[in-house]
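A single chain comes next, written as structure tokens; it is the form predicted on its own.
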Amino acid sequence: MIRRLINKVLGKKTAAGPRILPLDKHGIRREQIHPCALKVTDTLAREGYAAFVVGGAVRDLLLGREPKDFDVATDATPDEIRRLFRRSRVIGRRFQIVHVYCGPDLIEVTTFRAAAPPVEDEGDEDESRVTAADGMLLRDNVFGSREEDAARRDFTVNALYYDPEKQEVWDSHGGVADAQKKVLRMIGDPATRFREDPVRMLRAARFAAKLDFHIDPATRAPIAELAGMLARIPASRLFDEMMKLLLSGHAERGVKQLRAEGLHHGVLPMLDAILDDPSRQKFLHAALHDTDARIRQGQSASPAFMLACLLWFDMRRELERKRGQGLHEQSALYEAMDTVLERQRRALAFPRRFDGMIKEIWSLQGRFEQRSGARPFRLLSHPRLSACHDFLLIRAESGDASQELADWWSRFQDADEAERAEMLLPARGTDATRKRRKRRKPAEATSRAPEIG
């Protein structure tokens, strides 16, 4: 009697299969799915393949959130998917994924994968699946059924499949109930699943922060023991995962979650140094709070800006060391910036394309001190002024810079020309010095060292 009542409320369940919820039980309509994802699922279904919108998009729609990405899973192989979509390409070695393009939009399409192998399968001649001795999956392109694919996903709330044609949600692991209870639960044995892919430990912290979920105690239990496995993750993948956390719009809570799970040490060395130094913590939390606010307001946030925040104190310390070597101020600054970025790149493997913005944010901090003559007006036209000023505001909020200086630049940017002229500070030096500067010849004036930034 009770079981029949549960089935009636939550949806039907096939024998040894998923619970299938109709539209009136989950409320996700076909119109809420991205048009490009619908094009992919409709095309696959028309050709006789199974096709579902999967993972985070279904979870977010179920929770009343707007999904960031729409992914598709199917029983078509990557080669079969490629034949159906002219604008597509296969990426990945560890997991093969097909990117399907619709104008500027991109949909990731994956083939259903088989259940994970036992550890003793190491050394199998089938190179499509390689497992290390400690259970970590190194490569896995073995295809399987939808049910096996659901079992391979990390958390129950990420193992939901939406059929756009019938507007049904397929739930094999109680993800709908866990979403309602706001619990993050691992599918299968948590220790085994974390060993397969240690990044899942970081994902647990990120999803708990983003969704405001609590981590199931059984899921949390092995994390402290297995956290050291993160050292084996390629630096580039670790960087990508950390940027997802720090630019999620819930970074402040995410960092607290990392600390609560004991995952902050060794994951991001620059983060370790800040979290272990009370004088730096205020700056970090101001930066995270500012970034979270920008993202929630629909504004952009850059990994380069976050890196500039995380490495600011390291750069300052290196700058003092270079000054102690007797280097000219500008040379000391440029060498300090290069040294810090290259040292961190060896540990974190972030792209060089971020270097230019990071250096501009750092180098312009000194130019904000120059509030006389024509220099403030020249700074107004700098293309990175907004980001550099945001950085100054964070410094001021944390006590690392003068609040009066930050407020002055906020007013100066919004003022009209007359008000700006009144705001300028007197030039430094005596009256005689200023007169000598006015009498300089043009050639002499241009022989000075160029301004930083």
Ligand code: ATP
Second form
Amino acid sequence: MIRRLINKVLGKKTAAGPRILPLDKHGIRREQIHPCALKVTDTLAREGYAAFVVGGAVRDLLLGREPKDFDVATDATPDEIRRLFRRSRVIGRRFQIVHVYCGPDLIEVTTFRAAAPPVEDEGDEDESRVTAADGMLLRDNVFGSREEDAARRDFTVNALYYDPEKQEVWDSHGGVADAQKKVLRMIGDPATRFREDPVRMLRAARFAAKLDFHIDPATRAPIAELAGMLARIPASRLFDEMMKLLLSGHAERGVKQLRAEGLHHGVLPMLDAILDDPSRQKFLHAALHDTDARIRQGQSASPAFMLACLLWFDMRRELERKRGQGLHEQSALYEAMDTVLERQRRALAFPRRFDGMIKEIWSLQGRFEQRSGARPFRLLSHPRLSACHDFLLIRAESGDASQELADWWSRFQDADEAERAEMLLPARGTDATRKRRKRRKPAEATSRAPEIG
Ligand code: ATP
Ligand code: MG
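Got the form predicted on its own; any chance of the form predicted together with the named molecule too?
First the chain shown before, then all remaining chains and molecules of the complex.
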């Protein structure tokens, strides 16, 4: 009943058409659009098609931020788009997108599409009917009008269309007003839209953190109750979405937002473990803080680094277990790393290509302890020294490694040859050291830096 009423209201809005705002109402100038996106929209318009810059780019420009990428939406079909651009190709099977290239740049061009009519009943059967194996909506799979294309998007600020020819913003759902009020508001009935695609709950937390917006109370209300629906989303899609959040440059706020919405459990198995343990939490926050700072300074941050952070304590626990089984130190380390990565992969399906870097970050932590003889010099030429040292700095910040050690490595890297020679510590009997550590009680051992590598 309520649903029908809402659909009716939405229908009316559709009939009324979009608000079309001229330049002085939104301030987005044509020159602010990426030249490759302009080339695409200009070409499409010349051929008589509708062509808009859409989604995140319009939102970000409206907010005075720099867009991450420029997407274009049009009423031309994938084949028609493909024919207009020599350097383009169609990707995707279920719903085709065209990638248009200009030099190294890439623009995603999508044909307007509509959501299929809303499902009448609620309950478990419906979701499986509309959700494909990768958790994306099958119902998204039909071409539609620009109005329909706007209505199938998630939040009002994500449903703005910019026409570069006329420098107009087309706003069908009040996105411009919401951007001014800094409100993240779901288009349509929030509970219905979250049920259609539960990942939108994570997106709500991500955008609220990234844009520093409030989630509109009506949008927020159903999340607590529906959070459990994330369990049916394939692990690979959850992983991708969480990496977007953790590598957004606003991860600290994003994780806080997840907790506030009751979404932090069951999204990433390792996040559960971390958020339930105060000492791990401290490390996580140091890691997120550091990564946010790096990204905002335009430095790189990789999923592998983030995974190494998230799984660090699991690896340490596993390492203690392997040591307890009497394995040689080196084998204990390698078996522990493999065990932890394989266990997580079963839960999360993250790509194997990250394993190499994760293992390097972990195994170098022990090698940082060796500060005499030729060993520290050998580390200097390690291709991943910088990332591994960043990891050590995060450990030091959260009390998991000695600050003195982390600082020593900062200085050692900057020093010249003579200074380095002076910095070296006197050689120690490594056998004796190892025996001493072996006798240490497990509780004490885990609270200190491990001797690994
Ligand atoms: P970012 O700058 O973080 O990439 P974005 O708004 O571009 O933000 P994307 O995930 O790249 O976000 O998606 C592009 C657009 O596609 C969104 O702005 C939104 O309109 C639409 N969209 C993406 N995912 C969904 C979804 N799950 N449900 C509805 N609309 C979606
Ligand atoms: Mg985007």
